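The chain that follows stands alone, in the form predicted on its own, written as structure tokens.
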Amino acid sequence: MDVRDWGTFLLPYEQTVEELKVKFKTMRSELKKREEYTPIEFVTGRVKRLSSILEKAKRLNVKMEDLETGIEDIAGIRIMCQFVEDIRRVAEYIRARKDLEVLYEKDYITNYKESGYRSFHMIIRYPVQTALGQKIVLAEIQIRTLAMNFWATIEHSLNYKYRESLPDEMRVRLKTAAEAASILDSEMSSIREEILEAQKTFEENSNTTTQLLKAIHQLYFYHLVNEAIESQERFNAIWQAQDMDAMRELLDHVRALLSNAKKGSEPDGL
């Protein structure tokens, strides 16, 4: 009977998941700022439940003393993408990283499982700095589209309910659903440019609106009360009409007022 302290055993895996989540979320933010588009939609992570670890060890005939090398997904990261094409790009970014080592990959997109499961898996070695020194931890990174993730989440829940013995009718329906999800991904890829352009336009319009409202508020700071009230009234009318060209013109006008006000408030040179 294994009498180890399981809480202590899982600590490096918990730290690994938290660190990798931060790193991939930071990658997402950086790509967003650099390229205005990021292939990473969002990132999640989890440490496998102890009961799931023991069940998998039993299924794979992994001895308790070999859990750290025999079970590769105790620490798990999921990276969700909008498009199938983004998955390959994210994998390239991960391969290029110097803070982890990719041991091998499993392409369940090109070679999807009989059940219909699709995803791209990367098994990595990750050096985590614990209170007792460095420890090398195995972790699994799964990269999926949103549609793939939706299907996999449902399938996982059903497998858990039926203890890996899904009724035949359920298997058929799940496989049909997986094919539908794959068709959805293909359709989204076919109109990728239109989707990205729409998202970019939304982002630009949202930023313009935010900048304008902040600029109007700044007018009060320079005691330009009448100008602020007038600009707010113009904004309200433009917002109702959803005229973004007029919104940008108003933003330029308010910025000009602020620029003149700032020059007027500067002390005269000596």
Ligand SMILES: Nc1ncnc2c1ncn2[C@@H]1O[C@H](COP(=O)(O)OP(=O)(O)OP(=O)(O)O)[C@@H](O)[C@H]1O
Contents of the next structure:
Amino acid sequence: MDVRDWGTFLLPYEQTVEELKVKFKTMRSELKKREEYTPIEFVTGRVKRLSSILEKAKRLNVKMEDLETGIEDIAGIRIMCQFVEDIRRVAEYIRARKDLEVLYEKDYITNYKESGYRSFHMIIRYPVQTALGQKIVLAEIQIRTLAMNFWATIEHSLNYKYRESLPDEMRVRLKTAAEAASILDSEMSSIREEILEAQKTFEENSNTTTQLLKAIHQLYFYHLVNEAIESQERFNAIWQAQDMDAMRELLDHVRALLSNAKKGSEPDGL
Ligand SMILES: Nc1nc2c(ncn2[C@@H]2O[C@H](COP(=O)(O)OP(=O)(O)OP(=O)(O)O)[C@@H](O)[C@H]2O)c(=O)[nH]1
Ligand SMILES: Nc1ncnc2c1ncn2[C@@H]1O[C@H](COP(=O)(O)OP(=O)(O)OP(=O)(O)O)[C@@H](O)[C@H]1O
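Which structure goes with the form predicted in complex with the ligand, now that we have seen the form predicted on its own?
Every chain and every other molecule in the complex is listed next, the one we just looked at coming first.
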């Protein structure tokens, strides 16, 4: 292949990387709007450099005419997540998509590599629409946490610097660093559960408070002015003490008053 042929060979891969980046960045903003929390922190992508494709083809004994099937990561994107749990969720979203097909997965989180490398990989078939019609290309999606990414980026640069001859001592220290990154991820996961729990309790408490204030307001409509004033005063005291059990009790009490009043007469203005 001459230089011009390489340019056209890489075109569908460039298009694939651009499209996949847009799709997963869009997924990030959509999930943020829908659920206020997104498992995707950020997305990157790259087309493998020519020298790297040729070096890999040589290493894996892939013939030039078999590059499209023999090298699966010419197009690659990387999805970074805050927590390990998010990786499984993102993988589920990818499996459910109709615009790509997952060929196979490599779980380097459960089965981390000898180097200490951790990530979840998916090799996909992606149909890209070119001027000459549809072309199906292979692409790699790497999903990892911020800590895994930090480790892999440093390790990649060190390996690049030392080529094949990374000193043994360095290799061992990198492995230990990978363990440390994994512990960091576990720590963050346990904090995540606490945060989610706190958010849930906060939401429930805030719902009770809102319902109680609405119910007290309704007492006026039923001319239960004394009860409304008394409930408001009790609410103020409970609010000061942040006693949620008392808040729920008061809500039940006010609801009972309202239900009795409703049996009697229709409120003014309702
Ligand atoms: N930094 C770092 N990245 C790795 C390591 N192992 C795998 N990767 C990344 O994951 C990609 C796919 O790795 P593998 O699943 O081993 O894929 P492969 O195509 O069979 O083999 P290689 O790409 O030669 O490693 C690599 O191209 C790297 O981007 C590692 O030990 N360190
Ligand atoms: N799927 C991917 N998404 C985003 N960036 C990637 C992806 N795979 C590799 N990269 C990054 O692209 C750059 C070039 O990597 P390159 O493809 O040459 O090597 P590699 O994937 O690490 O190795 P290999 O040749 O063994 O596949 C590196 O910074 C690497 O971290």
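Residue numbers count along the first chain shown, from 1. For the two forms, the rigid core is made up of the largest set of C-alpha atoms that agree within 1.5 Å on superposition. All of these numbers come straight from a predicted model, not from anything done at the bench.
With both forms fit on the core, is the shift of the CA atom of residue 245 between these two forms 2 Å or larger?
Shift of 2 Å or more: yes.
Using a rigid core alignment, state whether the CA of residue 64 is displaced by 2 Å or more between these two forms.
It does not, since the residue 64 C-alpha is displaced less than 2 Å between these two forms after the core fit.
For a quick test of reading the superposition: does residue 258 move by 2 Å or more at the CA between these two forms, rigid core aligned?
Comparing the forms between these two forms, which are aligned on their rigid core, residue 258 does shift its C-alpha by 2 Å or more.
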